[in-house]
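First, one chain by itself in structure tokens, the form predicted alone.
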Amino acid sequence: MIELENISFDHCLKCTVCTVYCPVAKATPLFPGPKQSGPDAERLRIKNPELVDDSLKYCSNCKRCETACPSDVRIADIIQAAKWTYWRRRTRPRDFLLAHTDLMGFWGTALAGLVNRAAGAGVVRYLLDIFVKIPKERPFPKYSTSTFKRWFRDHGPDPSVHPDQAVYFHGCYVNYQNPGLGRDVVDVLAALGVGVRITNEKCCGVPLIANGYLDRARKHARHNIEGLARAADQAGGPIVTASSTCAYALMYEYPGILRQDNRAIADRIQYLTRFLAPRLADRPDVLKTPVPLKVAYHAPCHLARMGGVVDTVEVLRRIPGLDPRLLHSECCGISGTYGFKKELYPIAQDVGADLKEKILAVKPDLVVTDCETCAWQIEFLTGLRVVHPVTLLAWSVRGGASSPV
């Protein structure tokens, strides 16, 4: 049945520019490309759902096709919706584990020492490869021994001491694996006179969408919309996030593939560097210490889809002493949980090979990116340390009290 709110496939010009820009179509002949799997096939699937095929599973949902499309066709959304509406797939324990980041994060932080050692053990990774279909070559990000929420509850500064306030959607990665990045965000905002509030948020829902748990993702979306709207009303300020994927989900995945009304928060959400750029222009004095490093910057696909790369570039250029090298890079390949699946892992690595070459050619001290999963992939591919742009800002704001290298 045709849904009138999602007939953007009818705007497709058949120019195939989406296929030209698709990193997966370049890496494997198993995926015919966004145009064929998206708008072209959707016309047939509407008439006969039995015409769905397994090629849908190879789409990584990186959104590069939508960024390139001259007609603003929601190609990736069409493919994702078709994947979980028509395709008969096997339910794997692996997909459940990868999708439910709050559940895994709760136990991962509670048992961090044990979980991190087990995840790094060769025999465990070998068994996961055989029985769970998570490739033994893929390292797992380590869990923190405590959460960002706990730190903020016990040590977070009082937002009322600042003239302005913002609501910070920190996301699962900061909460369970990198609370230090959350503290960097709080410190940088405080230096600019912005106090921080947080909510009892749930995962943004992207891992759930990627693994077919759309009903659970919708519940998360409704919970987050209600909590963020209420907190933003109290703060009288915007909602910011330092995760490009979380920002994209809050703004576009909620009303798009999840069909959730996010109007209560949509106009208040800003990716963090967009929020920071004009304030740093007005307050260059907060950047106290030069950061004398050569860094390679990789722009994540979802940030490019939102048009936010220019803001991050502007922020990096304002850091004194920093030598940012902007890569003409495409997708890193990991695409969230995509690169953690055995059958898709070789494709993820092939997609990331070009980025690896571009980074190593620069010979940087550090790599910078806005996306946590891009960071995991780049560290794995290159062996170089990867940091968020805000970490470099925080180093300069703190007067060099802590170094990113």
Second form
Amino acid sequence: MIELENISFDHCLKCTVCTVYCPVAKATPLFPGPKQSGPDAERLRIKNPELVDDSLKYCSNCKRCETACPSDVRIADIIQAAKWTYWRRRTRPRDFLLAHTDLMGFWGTALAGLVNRAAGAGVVRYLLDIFVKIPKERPFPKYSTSTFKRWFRDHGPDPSVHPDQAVYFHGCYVNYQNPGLGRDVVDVLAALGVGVRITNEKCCGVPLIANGYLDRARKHARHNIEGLARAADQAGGPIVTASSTCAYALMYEYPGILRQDNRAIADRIQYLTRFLAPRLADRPDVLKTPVPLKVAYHAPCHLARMGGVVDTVEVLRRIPGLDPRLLHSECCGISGTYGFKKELYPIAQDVGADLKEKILAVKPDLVVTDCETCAWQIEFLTGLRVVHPVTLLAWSVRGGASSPV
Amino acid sequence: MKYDVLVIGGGLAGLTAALRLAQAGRRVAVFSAGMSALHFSSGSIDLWGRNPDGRVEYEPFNALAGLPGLRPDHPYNRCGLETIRAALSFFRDECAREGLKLWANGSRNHFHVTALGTLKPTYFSPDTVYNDRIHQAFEQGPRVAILTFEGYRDFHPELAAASLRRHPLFQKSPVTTGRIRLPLKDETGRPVHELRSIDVGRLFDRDQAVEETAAAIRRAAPEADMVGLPAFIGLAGYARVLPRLMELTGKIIYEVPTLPPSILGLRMDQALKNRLAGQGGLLIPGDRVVGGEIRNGRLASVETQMYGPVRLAADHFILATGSFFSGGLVSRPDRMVEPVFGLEIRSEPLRTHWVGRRFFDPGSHPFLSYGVETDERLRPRMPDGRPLDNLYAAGAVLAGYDPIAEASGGGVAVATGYRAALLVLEEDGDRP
Ligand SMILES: Cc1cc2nc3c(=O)[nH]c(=O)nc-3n(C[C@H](O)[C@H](O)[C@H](O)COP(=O)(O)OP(=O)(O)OC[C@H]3O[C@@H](n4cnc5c(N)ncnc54)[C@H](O)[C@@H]3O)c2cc1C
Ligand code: SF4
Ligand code: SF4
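Based on the form predicted alone presented above, generate the structure block for the form predicted together with the partner chain.
Whole complex next, starting from this chain.
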């Protein structure tokens, strides 16, 4: 049985435009590219599911192919489904570790000192490289010593003092690795008169999907849909998230590859900059302090696919003093957990090489991007500091000492 | 969200308009649903190649000067000769700034070989397809070899050779054909016949296989002075690879367009988009404009698939959504429609009139000249018959010309895109 009834492969015009824009096919001849691995092969796979081959693993699910396709073929979804519906997979401990960001995060923050030191230590990285196949060259994102959830419970401002309220889906990265970004979100929203609530959320499911744990991802989806819908009812406001990947998952991967009914939240989720853009237009006064920096803006693949780039650009443009330079959008290569796999790591670095060159050509003070994994990759590639657009907003809103300028 | 100008459609027409506006310091955003006709084009810009009687035109500007009398509604007449010239030189300069050199035969047309092997009159060609050196070499009656690589399905040298042999330019030139084996390291196990130009091009973009390819060319065409190769030597790498191949073989090598995706068209697409990004223009790919809100005779904002109810406002809008091929026009069982605004379309009421009797009808297909009708200032009429003050149309979405029969598609897109930009600036009170 075809589990995913994605018959959009039937609309394929065989124009090969998707393959032109696939960053992985560009970097390695080992991947036949979206047209062949997607619509072309799907035709055969439907007749004979045995016809799946190893080369599917090279697809990073960046969705650049879908953005380019003139005929609305959901190419990346076809490939993801083929990968996990048909492929007799050999789960590796590494993929388990990379997939379970919340489990890793729990222990990572609980034992932050130890884990961060271990993850930085040569011997440990060497062992991870050999036995777990996580490349030793790739720096590991550091765990925070406390979670965002805990900070919010103990110190989060009371949302009811504000006229409006929103539900904030913070995601694993903010929770375990960068609670400061979560505080930036809370502060920027508060400045605009919006109080924040959070839920007992689980990982959005993207790393689970990418590593083949579809059942678990479905469980997370159901949990999140229910919790967010309830909270949004109580708040009487929208659901926002500052992670472009979480936003993409909540809006598109849930009803798409996971086949979960997300109608209870679909119309209420907004990527944060979409929520902010019109409000900042009405209240330019909240952006008090100039941020006189030249920044290069990298639009993450999933945000480009969702059509959120316009909003982020608009928000950046409103920050006084800021000189934002837009980079011609292309994939940074990391694609979530992809670039953390030893066999895919060289491809990820190859894909990112173009972007690195373009960023360095701009000679920016900072790089700005909406996606946490893009940020790791760009920091690693360029050595420059990378921040989220909301962090720049927070500097301007708070002013004073929190700003680096 | 508010822009100075919002361009709908990122093909040749939309990008030309956006570049001109960005040059004038306008905040411009381009929304484009899918990839444009450039991905399927030869990379040559046709200006005016054939007259209505089917005769090839060598002096396009003479023909254009007579066009107002002949075809009063032709989009070129909405531009005027001076603007057409300015548009072409602007376009050429913009491409050159990104390293894409376009060659023209003075103000005359030249011929290039199409993917199907026919010869077509055109105005600009990438200088890897045609250039002064090739032009001069023809006077000596060079020996020409057209090569492809074994197993490649998107180009047939025999077809091309057959039509070249019939052409006056090749009277003194013997034309042979041949095949080279590509030095593919067989990492992939993929059969060669599955490879498209873009797959092969990537080898050259990585600077691989240049020496081996040169040796293979020498073996396949030892006698030839000039070698035509299907355009597969890389999207960006060609600028290094082509001179190197010529040096290593001692032959003049030129590129021939292939079936899609066409590397020659892609190079132009990339040049224009990189230039736009460099000028601060915003390009949003993969999003479709689905409608707009009209207030006081002006288009106030548009709605897109991704933005849904969030409206994107602008002072001016340019509709450059292309023809049937790109979804700028759509054919329904009983009529043609312009799907974004439901604009007036010039077409026959009966579908049976739409298609010429034979597919390759020398008179082409009447439906090719259908499209959006505009006033003198490129403003399309709304369903109530009146134009909006700030909506202009440009490129293949326009009615009144036949890009195939006239060999005029690229020229009309560039000229009307440029003209639309000037009209916007004019309305703002800028004397461009
Ligand atoms: C297959 C083919 C090959 C051709 N080859 C040549 C050639 O070699 N030389 C030549 O001179 N001419 C050629 N032409 C003629 C061609 O029409 C013009 O050269 C020119 O490229 C047309 O440009 P355009 O910008 O008007 O339209 P297009 O290139 O068609 O671009 C329109 C763009 O608008 C987008 N769009 C459509 N609807 C919407 C919407 N609602 N919202 C947002 N975006 C939308 C489309 O996705 C597309 O990207 C060719 C035409 C075709 C169809
Ligand atoms: S871009 Fe779309 S239509 Fe073209 S080959 Fe790829 S899937 Fe098919
Ligand atoms: S999702 Fe990305 S990596 Fe996968 S086929 Fe599409 S473009 Fe290529």
